[in-house]
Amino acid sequence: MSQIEVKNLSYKYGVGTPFEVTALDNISFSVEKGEFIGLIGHTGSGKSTLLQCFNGLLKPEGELYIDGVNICEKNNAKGICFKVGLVFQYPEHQLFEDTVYKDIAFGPKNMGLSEGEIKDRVCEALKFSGLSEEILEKSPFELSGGQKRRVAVAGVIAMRPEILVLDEPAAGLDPIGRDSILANLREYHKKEGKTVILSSHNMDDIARNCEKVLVMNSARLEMFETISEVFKRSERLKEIGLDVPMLTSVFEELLKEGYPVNSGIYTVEQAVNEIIAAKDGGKNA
């Protein structure tokens, strides 16, 4: 059984007035256990009212699964939230209590859980997100904006989610910021074997990251396939407004100069292998 199952999903904003826009259209995919995959799509695409479903933020039409449940049914969706953990884009503006012990603590404590329980996730959270014990104590309005966001994302952790769902976490950091990150939810998603799913405007980071992509355009879905697949299908990702990696778009530019490389290259170690494959070849005649 797949872990998410979506079938003929739809969302409305303004339904019955002037402003009614379609932000989902008869969606359906599925997501094993265990999976890392992207989520890319151009602005209005639909990618963040999809991750706000999967979290129970929003009521869409159709059937949602998790785990066999369809959150989409009349009470199905309480609790939803804990397990699926939902990081918001700039999620330093969820932030809001007095020290940072307290805001990765909310969670658990709402979750029920012991005093004893709730410190050993906050300390074990925040050791994942590369922070030090020292900052327990101070405000949250008080730190950079990628201990910030740090910060936000343990509070997420913090609740053990069986899905971890996130919308542009390394938005408007600087490249060492995102990095780290990246890094720690690379690190995450090794060691704990739980589902991410990633939306980005970066390819790059989705290429480094990611399993399977899932394409939104126009509040429907273009594509679902694996990394390699979606990339070789660069001129359509164009077409609807997208970019591809960087590697996919140097290689695509030597196999039109005629040299014998592939096209959907999206990391160093394929690009490597492509050139060293490629080195006594030449051009095409």
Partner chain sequence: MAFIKTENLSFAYDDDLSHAALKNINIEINEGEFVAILGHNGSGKSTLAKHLNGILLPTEGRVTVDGMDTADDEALIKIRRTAGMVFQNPDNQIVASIVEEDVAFAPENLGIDPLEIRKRVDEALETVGMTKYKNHSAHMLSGGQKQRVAIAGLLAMKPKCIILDEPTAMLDPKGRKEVMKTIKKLNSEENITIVLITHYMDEAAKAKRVIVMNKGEVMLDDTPHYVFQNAGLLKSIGLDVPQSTELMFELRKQDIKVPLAVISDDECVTVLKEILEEDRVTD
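Throughout, rigid core stands for the largest set of C-alpha atoms superposing within 1.5 Å between the two forms. Residue numbers count along the first chain shown, from 1. On a predicted model such as this, the values are computed, not experimentally measured, just so you know. First, how it differs from the form predicted together with its partner chain.
- With the core held fixed between these two forms, E20 has its Cα displaced by under 2 Å.
- Once the rigid core is used as the reference frame, the Cα position of S10 differs between these two forms by less than 2 Å.
The form predicted together with its partner chain is what I want next, because the block you gave corresponds to the form predicted on its own; please supply it.
A single chain, with no partners or molecules, comes next.
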């Protein structure tokens, strides 16, 4: 059985009020252990709702199996937040302790672990986030924006979740901050082999990190395919209000005008190869 199995999952906000909204509409898919999955969709497409279903914050209709346990059933959701770690958008806004150490230790402490175990986990999580041990005794409020963000992510990693779910972890960061947090994530994924689900508005970030992509549109699951398959359908992505990498559009345009190139190009490297191949092809023809 897959690690995550979602079957006919639906969720509505404000049931019984005039403001009832369907946020998830009959969604089904499955994720294998160790996959790095991207989640894209316009604002209000149901992305954040889906993420909050994974760790039991919301109680959807349908079935959601994590390691074979249906967490939609009563009493099964207990402790699921430790198994599926959820990093919210702008997670630095939830820091509250007077030292970085205590803040990272908050999750493990709620798990009821021993002091020694907590310490191990804090140090390990800190290492993944690329921060030095000196900051452990500092107040999280005196750190820079990027550092705060990493401390907050470390606070979730310290719970050693089997599945790590992140809602726009790079939002609002500059290119350095964004690249370093994503590099940490890649490193974490590689070393730990844990499943990672990454939601982002930035298609380049998705393209650079994920193997497969969930595309949400108006509460429905629009696509669930590999990166290049998804970017091959750039027209559709644009229709549902999503960006595509610049080069994807460029090659789509070339293809439309009858040049011998492939669609679904999203990196500079692919583009260079494509151009060289097309040139050579042109010569041979």
